[in-house]
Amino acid sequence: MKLPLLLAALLAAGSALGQPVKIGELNSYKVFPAFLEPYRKGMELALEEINAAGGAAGRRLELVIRDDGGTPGDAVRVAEELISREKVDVLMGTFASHVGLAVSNLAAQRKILFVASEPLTDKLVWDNGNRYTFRLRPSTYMQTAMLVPEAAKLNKRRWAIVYPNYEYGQSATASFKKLLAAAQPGVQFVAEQAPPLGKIDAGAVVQALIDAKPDAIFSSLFAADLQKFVREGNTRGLFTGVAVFNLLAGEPEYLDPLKDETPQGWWVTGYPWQAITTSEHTKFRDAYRKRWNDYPRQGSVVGYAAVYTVATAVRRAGSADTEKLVEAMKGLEMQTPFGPIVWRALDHQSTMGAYVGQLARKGSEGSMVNWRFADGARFLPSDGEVKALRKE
């Protein structure tokens, strides 16, 4: 090779070596401040780390965050612009279902890896899974399955369900009623209520409660929702005597703020920071109070594993390249303050676990009590229903 060319290819060669690793992060940063501020400063916080320690294959990461609005339009408006314009190596993020499932589908028609930190559909693996879609938090079947042990041991006969009518908390309540039915024959969902996302009219939906005269109640209901539906439903006593379970209730997000109106022994999904004691958690917790002087919520548990997920991949991967990533992921094993995860080859489904326990008042603060950490991998169907299931 003649000199100009050597130098040519040497400066090149060292060009591709500087270059940072791209991640395109999209999320709805406008819409549900509470889950993705914390959110926000768990994945600077890994950035960090990451980069002080040498980046990833000798690569520093660098995130390209964008709002996605909150629909599934500007959702892949704004990832076809983080592919095109800024070209980004991966995808990353999303927060509601139907976003997730927009932006997944594009991943697929754009041939990019898109690690869905947050929404949890049961679709976004399963019935819509893709080659290039690979999901973090354990799906809506996966929680459901983790509280339906205790739903069941109760024994209760008439149940009612509310959930935010879109895909969320519809792929919420399928799962909770096929394992419930499964686990307890002869079961009777007597009354539903499907108010839209962040409209609910609590006192009609609470009354509609009361009337069918329910033993206990399924919810899927978050943030602004949730805070409505538990000061009417104490208001008007719908919970006395009524069993309830709720996703999501226990992460601080949403528990933070019902204070004094916490209501006492429903059993809920969530992240009790305060009592973990595991050296993986404790490490991440501590780290977290001194770069952002305040305490971890799921969302900075999520958005950590998140950039750590893609840093993982590229040094398994030795590259960037979407082909290499892909089949990186499959079958990836790494760690996270909840613990050791693998993604599963067979759906792209990670097994990170949740903790799961009920809710009390510690003066005018809610709390998870009675908790345990439930493993993900425990929690999915069988490898037959999954492939049966998923139509790649």
Contents of the next structure:
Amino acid sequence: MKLPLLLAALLAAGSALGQPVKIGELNSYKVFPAFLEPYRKGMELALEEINAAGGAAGRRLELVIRDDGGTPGDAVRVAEELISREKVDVLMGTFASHVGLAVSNLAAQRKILFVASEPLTDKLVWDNGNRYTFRLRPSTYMQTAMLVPEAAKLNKRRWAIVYPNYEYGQSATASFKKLLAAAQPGVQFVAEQAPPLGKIDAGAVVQALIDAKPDAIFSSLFAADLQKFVREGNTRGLFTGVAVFNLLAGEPEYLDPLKDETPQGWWVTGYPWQAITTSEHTKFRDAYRKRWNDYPRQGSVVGYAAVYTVATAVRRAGSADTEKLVEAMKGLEMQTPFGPIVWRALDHQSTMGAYVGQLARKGSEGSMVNWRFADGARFLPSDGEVKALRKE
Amino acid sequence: MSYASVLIQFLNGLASASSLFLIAAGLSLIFGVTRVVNFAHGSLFMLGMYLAVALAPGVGFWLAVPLAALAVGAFGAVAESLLLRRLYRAPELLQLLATFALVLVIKDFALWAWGPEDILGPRAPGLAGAVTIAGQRFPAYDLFLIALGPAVLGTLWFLLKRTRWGMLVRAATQDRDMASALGVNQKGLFTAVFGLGALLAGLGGALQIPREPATLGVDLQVISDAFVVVVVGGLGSIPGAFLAALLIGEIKSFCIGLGFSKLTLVAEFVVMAAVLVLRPWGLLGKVRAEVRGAGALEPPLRLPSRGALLGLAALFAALALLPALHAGYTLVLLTDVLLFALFAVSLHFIMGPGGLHSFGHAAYFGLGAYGAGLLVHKASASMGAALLAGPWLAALGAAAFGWFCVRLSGVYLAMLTLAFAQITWSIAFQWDAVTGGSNGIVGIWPSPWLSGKTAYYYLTLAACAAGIALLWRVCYSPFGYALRAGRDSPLRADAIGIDVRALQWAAFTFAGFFAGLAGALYAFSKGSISPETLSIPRSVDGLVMVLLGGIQTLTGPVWGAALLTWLQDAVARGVDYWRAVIGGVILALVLAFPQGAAGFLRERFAR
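Return the structure block for the form predicted together with its partner chain; the form predicted alone was the one displayed.
Let's see the whole complex now, leading with the same chain.
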């Protein structure tokens, strides 16, 4: 117990860096391990790289990682612990939307920077946005908007929708209907199925969708629900001759378990890690494989970019003072494995994008083909709309 | 819906019913004989899934299924003989605590053994495709499941009605003390029944792998479904479980078919509430002999000694002085401990002196929190007004639900409280316009002069200490004595003119109010509330606190709340597999102190 402490002290003294910048990272590691274990590896890789290169603004970075138990109440307590006992300079993390919102609300109350890495809810930076909260990932709205151009291009008339019955699924559905109706007047939404999260009764849902005779389906299912839906749909022939759009289904976390069930031709958002050959991505992928002897998932990229965000902000602010950091975050430009991003001063949303493409199957492995990168900056509503939502 | 789709949805319902029945049958069997509310039944199901998925590539699906089921059965038998057997003489529900610990341990074991990613199993060889029925494609495997349900029912029927072993099981189900008095070896019987129940759970899980992936969350999803089926059917009744599974499977299937998919979130709990209100022992259940023996007898409450009172006063003084010595996170943690202590004491008030076991106490905690939150958010009420008024929403809810609940007893009562809690939860979860839906309500902070950690700590300390003191004091009032009389002997209490039901109803409402106060304090301490404040895990936490501390003591729930909250905080911070550690600690405590921590101390010092 003493030895690592001693070593750490020696290292700190040896590198002549001052007090470390402490990042308080809290996440639902036990509730969503499939996403968050790669996320953690991504964070640790970034941390090692940054510290090996001399830290930020002359200071080493340090991660204090906590499990938030997956509930807002516990997450707020854990965040309080990070703030008052660990004296962290920045809060980072969270996965589920309601946990993200609760921590964001605490960050505003306690006046500390919160870099929300994963939660997708639009409300985090819009309706409930505040001075201290910044969000990395493209939101539900942005990812939905990325799929709409392809959906409109197909010019299908009868659409059925299936979504997990909670805020993410509801807002994806609402955004999709609004955006598609605007892009393709006269479109019909013939069926809507909202199974409870994690408890889809796939056989009955698939049959109900077949009964509606749709030309196309928009789904925001993920994880176990998606797998059940795909297998039942394949068996019952729901997908033959029907175009399917599914948010997130191209992310390795959700795509890889599908194996030989992978439905061909679905339009999805995701992360084709094998195929992206930009120099920034290749560098990241090689480093990740070398460090962890495993391939990166979507979570790895998010964790990696989140730690780099804090380092870049500290560099720009020249200190870890909260107010200076908040100002530094506004309009911050930085590099990620997905290319350059900007942290918008307007609503504190990063312009990180996602890959849009189609699912394909080779042997018993699924992958994304015909993909292109969708830059997040191009899939946001007008500044006026955002301002109205933020009540500013 | 066309005729063809009505037929297909009917078949879908049958397939779900078979799956439900397999899980529920084992649970019902175990409860019927051992009276153990086996919380770990969903975990056994999950083990069955993972084992089958792991074995299938090597030995093939059709061999993997029986192997996985047998392995889970063996595990169940071992768990019963090493763990639960030691607890049958402990106070009722303590076995529940032990099985809850097993849930935590098995979950982390599965994560350790099979990793975090979902594993989609193979399709069943020979039944991989679909058959055409009425022009629609229907999975062949689902037809197999539809046939399997009645086959298992028939096998169990034969086993229970036509074999000597089955006769002993039925005897023990009806009156286990009498069976024991007649020389039936209870030990062997209990182990065998538990093993068989576990085997059925494992079989149910293994048979699901062609339909759904093995995931770490499946244990808790399955367990609530299984409880509902068992209770709707009538505890201990296997045909009842089959009937209930059919009913729920078909209702869900047609909810989806008719386009009311949002109802499936809560459909089974609505069914359960309706059935329990109309038929208090389930569809095919029977009134059972009360369990006799050491566990069922509770020593009367004695007035606390002078020393005990002084000790409590000293504790209060120490808590009041603490902020002078130490500010910061300790106060945040203690605020949580205090309000969970009030929550646990309010639950204990109905469970201990009231004898009404509630599995849905979070409903009142959450109603208090939402009451306060909505007043602040929608009516722009001040914090003081919201704190005072919020708990009344909880009391109102408790009065409404309690009126139905006190008409039942035992596990049926517990399950009805659970059903009401789930219904309340689903309303909060889906009523976006008012409750904020799944995100909840954000931005409920105390007035500025109370928003500091120290100030809020004092407010919580004052409110919780007053609430706890009042709840304790009431136990010694004529109301409390009458309540305990009603618990210990409803007949005699009735005979001397006590209206037991009215008393219990009043106690239920009274406890609901204080749970609501804890909830309102919680909302302001976190700055936000979400449907989780109403959810099953919150109710379970309350139960664990009460049972850990010792249900037959007055101060136990306070120690239980402190212990669990502290454990969750300290262990989750330092250890990767923190759930398994908490589970292990609970198991150790349960085995060492079957009377709960406070009960153990009392026994030691009473001698």
